[in-house]
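For reference, the chain that follows is the form predicted on its own, supplied as structure tokens.
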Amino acid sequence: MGETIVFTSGKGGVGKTTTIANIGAGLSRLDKKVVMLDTDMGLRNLDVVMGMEDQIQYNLLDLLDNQCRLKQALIRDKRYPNLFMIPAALRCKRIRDYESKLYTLITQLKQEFDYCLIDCPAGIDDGFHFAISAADRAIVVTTPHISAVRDAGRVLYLLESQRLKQVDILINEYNERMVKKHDMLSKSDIEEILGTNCLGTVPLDDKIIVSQNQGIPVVSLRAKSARSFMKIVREIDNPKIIPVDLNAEDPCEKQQHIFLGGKECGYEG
């Protein structure tokens, strides 16, 4: 039986789709059979990041509406024989009406795949609730920016009601030099603010932009971010047993104190 992991974020532009693309490619390199589902209806980007947009014939909504068979909707990545994708639809109304059908589909996919990775729309609207409804585990992607961390806190609070077996955060665009100068939130700062475990950090890396424009996951390149992604991939595949302990209180409603530029600043969540 496979595992379903939803990748979500409170704020757009934090690199969530790039993350799922590289985690998926990385897991396939470990000889795991992986399917990635894009649930960002109307704003699909996973196919572009993977360089597979010209292979789309059917989408997730077609599959849930029984307009095609599973084999017709699955797109296989020729570079990674164990990696598949199901793209999002370009439009969809009343997405939450499909939650039970998504659960049935995920249950079927878990019989065949080691990992089902769900690319969730940013924010906390209906698309968010649809995407998380069938997940076993969640990874909340954020950057070390106050607004992104604040939004991640709200997502973590909402995930608590799902009773997922594990919830982690993943920090993108991390800059060790700025952290040492107290100009950026550190990994430990963010863990303390959000009250949950950080799965890993991915550094700022120009090669991520290059890889996106070429439709190639950065894990296929020689890059510092590729090494970070593969370290996270190994952690996902062989996780340390850390119990989920999300605060009952909304992290966005409590005041946190962080250090920026050597001065203590009140962070109003």
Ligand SMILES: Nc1ncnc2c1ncn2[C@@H]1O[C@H](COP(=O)(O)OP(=O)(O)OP(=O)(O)O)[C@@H](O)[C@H]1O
The other form holds:
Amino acid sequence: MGETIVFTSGKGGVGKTTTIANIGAGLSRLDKKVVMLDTDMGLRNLDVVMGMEDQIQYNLLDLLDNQCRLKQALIRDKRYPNLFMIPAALRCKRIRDYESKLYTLITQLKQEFDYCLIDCPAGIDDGFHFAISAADRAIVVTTPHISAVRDAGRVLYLLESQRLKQVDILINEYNERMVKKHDMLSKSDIEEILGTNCLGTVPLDDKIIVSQNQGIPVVSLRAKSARSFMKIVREIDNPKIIPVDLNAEDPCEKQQHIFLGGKECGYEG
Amino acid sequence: MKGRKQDDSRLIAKERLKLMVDSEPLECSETTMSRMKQEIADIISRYYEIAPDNYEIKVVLKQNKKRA
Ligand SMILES: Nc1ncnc2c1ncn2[C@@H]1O[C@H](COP(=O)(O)OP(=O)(O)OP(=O)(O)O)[C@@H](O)[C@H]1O
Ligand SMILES: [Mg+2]
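Next up, can you give the form predicted in complex with the ligand of this protein, since the form predicted on its own came first?
Shown next: the complete complex, the earlier chain at its head.
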């Protein structure tokens, strides 16, 4: 039985699509079978970032409307062994009416895939509620910028009523040099403010832009962000290794917090 | 870098965020707010002989979101 992880943020442009593409590719490198769903209807991006834009015949809405079979909507990545994508539709009327159909689809996908990764639109409107409706777990992507962290806080608050088995944050565009100079919020600052465990940080990296120009995930290249993504991928795939932040005041206390957090929601993993 | 400066922008951001994330503005009507400010002004004038132009009253109401 696979796991469904929604990637959300509140604020737009913080790196949800970039993160999902690389975590998807990274998990498939670890021999996991992965499907990525783009629910950012109207403004699809994941296909472009993955370099799959010219392979689209059907989309998620076609599939939910029974206009095509699952096999027809799944686009297989030619470079990674077990990586698939279902693109977003270019229209998005009454998306919340599709929540039960999405749930049925995801239940079906979880039989076949180890991971089902959902790319969520920015904002906290209907598209957000649709995207989180069938998730087991959420990763809230933020940057260390004050407005992004605030919006992440808002999203974490909204996710609380969702009864997910695990919620973590991921910090993108992290600048170690600025953090050292106390010019940027640090990983532990953000964990403290949001009261949530951080899976890892990804630096601002020109190679991400270059790789997206070419339609390939950066984890395929030699790049500092590729190493960060692979570290996060291992973190996601191996929940027994609990992240210990050496900068935190008391790492033991933090471990316990994560453990209890999971237990409270009935997490068996 | 040696000791932290008081005005590290990182610490300012952190303090601001702590207020923002744990609480949200409480709705308060215009008339309630002005009556409240008038009552506060009355108290101030009991203790100080000061013209209203020489002070400013700012009331920020926050409610806890009570995140689990
Ligand atoms: N770590 C990084 N270093 C450099 N560029 C990055 C990084 N992360 C993201 N970007 C760039 O920032 C832009 C926005 O990223 P992305 O599309 O992943 O964000 P998003 O959260 O999915 O946006 P939206 O809210 O619009 O869906 C992209 O052009 C991407 O190439
Ligand atoms: Mg996106």
